[in-house]
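So this first bit is one chain, no partners, the form predicted on its own, shown in structure tokens.
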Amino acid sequence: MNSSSPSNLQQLLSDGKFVVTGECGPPRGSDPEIVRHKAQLLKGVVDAVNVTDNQTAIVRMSSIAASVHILNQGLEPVMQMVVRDRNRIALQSDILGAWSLGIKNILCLSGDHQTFGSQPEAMNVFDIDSMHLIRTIKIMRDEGCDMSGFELKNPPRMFIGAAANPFADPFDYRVIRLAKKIEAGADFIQTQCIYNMDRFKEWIKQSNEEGLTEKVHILAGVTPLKSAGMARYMKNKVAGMDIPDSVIDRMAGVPKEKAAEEGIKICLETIAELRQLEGIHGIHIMAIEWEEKVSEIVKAAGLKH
């Protein structure tokens, strides 16, 4: 049974630290030994690690599972938990399962389509909206019941995350869609990765101008890029990505053999201006398949406590 104690994360937070998550992404199989792995990079390294939820729509291992294999690596995960794939029966059973085994934090994501992953003829169901799913988990953390007001003994506890994408247009939008997710319920907020500091400026700007950097943590997301056709195909592939121009010709106009070098200094000139900013309680690091690299990272940056 899970202790009603805060998560490391939502402790270290509360107490005005300023954190550093990273990311697992688990394998396209059933090995254990592939998240131990990584978790064993990420130890000591970040505070919390998010764990991804078949992400870019394909099969993968359970999030729930790998978060179990992390936890028991001595980290702390931070679940995904994606409504494309379940129905409300699902998620809320899902949720009452992880917390049974320990994991106290979750993030609450729509999940990439379908269409985008290896079954595009899979059928989605997106029962309910990320929206919903964040406002569901505070009715049954802070009310005890679930969504048909059933009442739950020992209610899942848990420390809630949303996504936020500064990035996305319309960008008048982006203050308020983060507003509504904190009003449904969101403690933490992860962003999109950040290459275009001018807009992201802007737009914790009005974060702070609306008083919402004090109702919730934000935690500022950060890929190192590795080749100047990462940062191309991220740029015109990946949804709501935000990569200038100017970042793509400095990958570009470096040796071949130098170009990881320099999407790692990108990455920490970013961190090192994010740390500046009025409303930033955190950095995400997403280094999917590069989890070496967090460490160097972390270090050069001058993250750790």
Second form
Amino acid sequence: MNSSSPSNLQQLLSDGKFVVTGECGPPRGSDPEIVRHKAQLLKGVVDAVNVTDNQTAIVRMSSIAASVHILNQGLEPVMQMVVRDRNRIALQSDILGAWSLGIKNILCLSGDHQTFGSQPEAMNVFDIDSMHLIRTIKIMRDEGCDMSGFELKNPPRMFIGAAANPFADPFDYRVIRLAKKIEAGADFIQTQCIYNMDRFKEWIKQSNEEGLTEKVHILAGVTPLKSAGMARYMKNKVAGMDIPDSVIDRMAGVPKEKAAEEGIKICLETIAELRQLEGIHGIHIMAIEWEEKVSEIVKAAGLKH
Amino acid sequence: MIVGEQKPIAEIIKSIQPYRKILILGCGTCVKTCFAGGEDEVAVLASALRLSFKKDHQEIEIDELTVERQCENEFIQEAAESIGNNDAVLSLACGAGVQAIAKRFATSPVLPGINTSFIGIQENPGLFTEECSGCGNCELATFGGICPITRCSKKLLNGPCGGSRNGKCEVAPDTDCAWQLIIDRLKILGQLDNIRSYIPPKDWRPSTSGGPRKLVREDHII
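Since the structure above is the form predicted on its own, I would like to see how the form predicted in complex with the partner chain looks, so please show that one next.
Whole complex next, starting from this chain.
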């Protein structure tokens, strides 16, 4: 957390503000208006917007380009970058390019496996892993050189993010992995969507005990559910997702036309509970193709600082 | 061993169409062990092809031969006469065997009869699993004898991704998560510290990224 990035997200977190971030999935096409429209829905609502990088291994507008559209709308993007599609040469090149375009936050990810996407016949790269990407950006920023040790003119002063999934196995390695990401250079963490609060509480408790939450800013992830069908789909089909039956039953227990309302209600209850926990520094709202609801959630949750 | 699987019969028939005299050349080591290209498979394939051509009223002469290893000169030489007597060779060896034949018999067409799958083991009767990518720089000592480069779908070196669930990989529910196996085993061995600290990026030069590989053993050069 000693980074010297000019990122506004970093500034807010350093000032001890409880931040809120949103998410924008770029379109399967090249229309910038779609990105601009999503940005407008989030403007003045969130402190920064994650821009996903070909999420679920489906070809979309690049996260760099979409991040620039977001930037031009007066919002701060968190550019996601996966190691699935690019080797270390391309990754470093794109980091330099992103910085030159004014992108100040980056989230380092492995990436969904290409077999989940629309082009499963593709070759993957995985030259380096997400841990290596974190370290690479830290070295570029703090030591001013690329992976070969070559000195960079105008090194990228990125605020470095990483993901954590407390719901994946093996559970007892999850805190070790968080510690490794911090040691590699992560300044902030965004977690997988939280529905299983018991498990999340155990993870954050262990992280607190290890002193990790003092070394990194943790933004807890939430995704409002639109319907019982969506909840079931996410539970069964989306890798790394843990949705307890109690949540699914609750979604299924209300009339269809009330399901979205119930999903928002669950989301607000989750946020309220998360705010009570020690070691949480913000909320990351991933409203998938439901960006118009983020404003309502932020307002109702009292997240505006 | 090198694990392979016989190509679909339709593909084989199509590839041998231009020829009237074919040698089916088996290999008696790896691909024999995985039931893809030993003498038994040569015999079965030869019968199937003869029947198929007969049914279609097409002429074909098929010779059968299996050598110990198609990747070694002394065994390849045993096949020289048969190769010379035929229009083409349908090799049931791995890709290395097919190319070894092609290198040594400049005028004989060589066709692959199997798809070379991976370097692996027979985990259970009838179940073959990939264990090694031949990366050229073995790091199994760190990972408790379980290779994350081969057995993790994302080649992760620093721990499991967010898709590890109940010991299984997100990519295929019947595939073990390599990282779960690594962690379990290192715990048993009391070596979990091996993976507590940062493991740097891999140097891929000794792997296929460095171009075609070769190994020179000065002590064996005559």
